[in-house]
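We begin with a single chain expressed as structure tokens, specifically the form predicted alone.
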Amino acid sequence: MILPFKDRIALVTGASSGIGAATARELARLGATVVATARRRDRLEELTAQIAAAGGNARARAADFTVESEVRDVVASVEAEFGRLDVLVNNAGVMYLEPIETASMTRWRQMFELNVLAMMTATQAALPGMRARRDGHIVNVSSTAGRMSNPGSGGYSATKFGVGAFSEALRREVHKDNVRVSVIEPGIVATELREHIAHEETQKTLNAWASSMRQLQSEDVARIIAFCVGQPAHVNINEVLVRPTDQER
């Protein structure tokens, strides 16, 4: 079997479930050594055991990505153990949907810390090594909410529009160093993300809408990430917008 990512080192954030876990499995299946990070150590250890049982190579790194020092420590630990970091998948995030007038500023701050600032911090920590080696790929997971904003999604959309803006500025700063940047914008995905919604009516409405369609699966998004990363060095897929066939908006 040809392993296109053999000898590549990948760090996947938010890997304890959903898109992050599926991406870790997919990159490992294709030969990468994957470092999976998230807060839930038990989930990470279960994931890495699954990967090992399938013949892959993975490590677990438990960390809280709302804490800057922990983000930097994870990146540094990967580079210390393996000598480099080739692929960074910034997937960690939460989705707090609620009306703007009554929204919890505590939840919004946490969402910005994780969805935006953690991504920025991990990227900043990974860049020196990638630029020095003239090789690297940063994948930032956004959302269709980073393209359009709907009632109840003001705070969440603000974070995801931020992911897109940051990623384009990043791409323009590092393309001459042969560092690639990709933004993945999924529509409705069947993950636990909707469980984070504290506003009962918003959660109920979104779940009903999601149930009306054939939702994307985490593995669908993981394959798209692997496709972007697997392109030749002269090809940079900057942005992928992917929705379920049944999703209108």
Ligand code: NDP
The other form holds:
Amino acid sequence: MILPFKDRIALVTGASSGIGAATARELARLGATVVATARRRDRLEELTAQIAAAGGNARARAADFTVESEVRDVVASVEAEFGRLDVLVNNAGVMYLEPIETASMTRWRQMFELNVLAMMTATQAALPGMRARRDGHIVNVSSTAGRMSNPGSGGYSATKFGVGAFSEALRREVHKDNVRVSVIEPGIVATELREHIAHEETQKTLNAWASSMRQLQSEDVARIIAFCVGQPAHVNINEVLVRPTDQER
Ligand code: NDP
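Alongside the form predicted alone that was just displayed, please also present the structure of the form predicted in complex with the ligand.
The next block holds the full complex; its first chain is the one shown before.
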């Protein structure tokens, strides 16, 4: 069962592609008004036009979530326009896989800025309203890399283990205010994520591994996020680990 999302206001980060775009479409299809944010304005506008053509409601907000003030401005603008923010999906992320010894500090910093600090900032900005209304749901997109660490994923896994650690403390702080927290941990999903890996050998190995299996599609993860958010208020799905059937580890 998924409850209808009519009158729910959802903010989805990293919505210009992949899991975020699919989640924005799915939440809008189920009746939510969706604010889609990422840096690529053209992609966001394409997405919101598609949602509108399908009869849904969506807005685009271009922002760089590695900049704290931009994160806070986006959350504030949603509350200013709609008077509330019910569902925050912290999905924006980058995955710069490379061996630890030669890894770029700049890329590690960028990953922490986006995967961890942007999630923390958006959460902090959304909480006062959610707690005051005693109504809210925060969905944090982690990864199987947030449960196990592999060679080449030291930096990325450190960010995703961070997502899990933060989310559990958050859940325990806010459950009494009727604010729910869900962590989603997908395995391999066919998206643009792997295109940005600068370490050629790691990228090649990962792409070959991904091609050897029936990968998850963004829509598969989006359905799971909608399922979590669409539960009755007393049901808090804290964690979902989802792999392609063909993925062993
Ligand atoms: P995509 O690369 O398709 O999506 C990443 C999103 O993050 C894009 O919308 C991108 O938009 C946005 N983003 C990147 N940098 C910034 C920034 N500085 N400010 C704001 N937004 C930014 O990959 P996925 O859909 O796969 O990734 C979504 C999430 O899922 C990530 O957190 C990822 O770690 C996680 N995940 C993915 C898996 C996979 O196999 N694909 C597996 C497990 C977890 P733009 O460039 O327009 O800013």
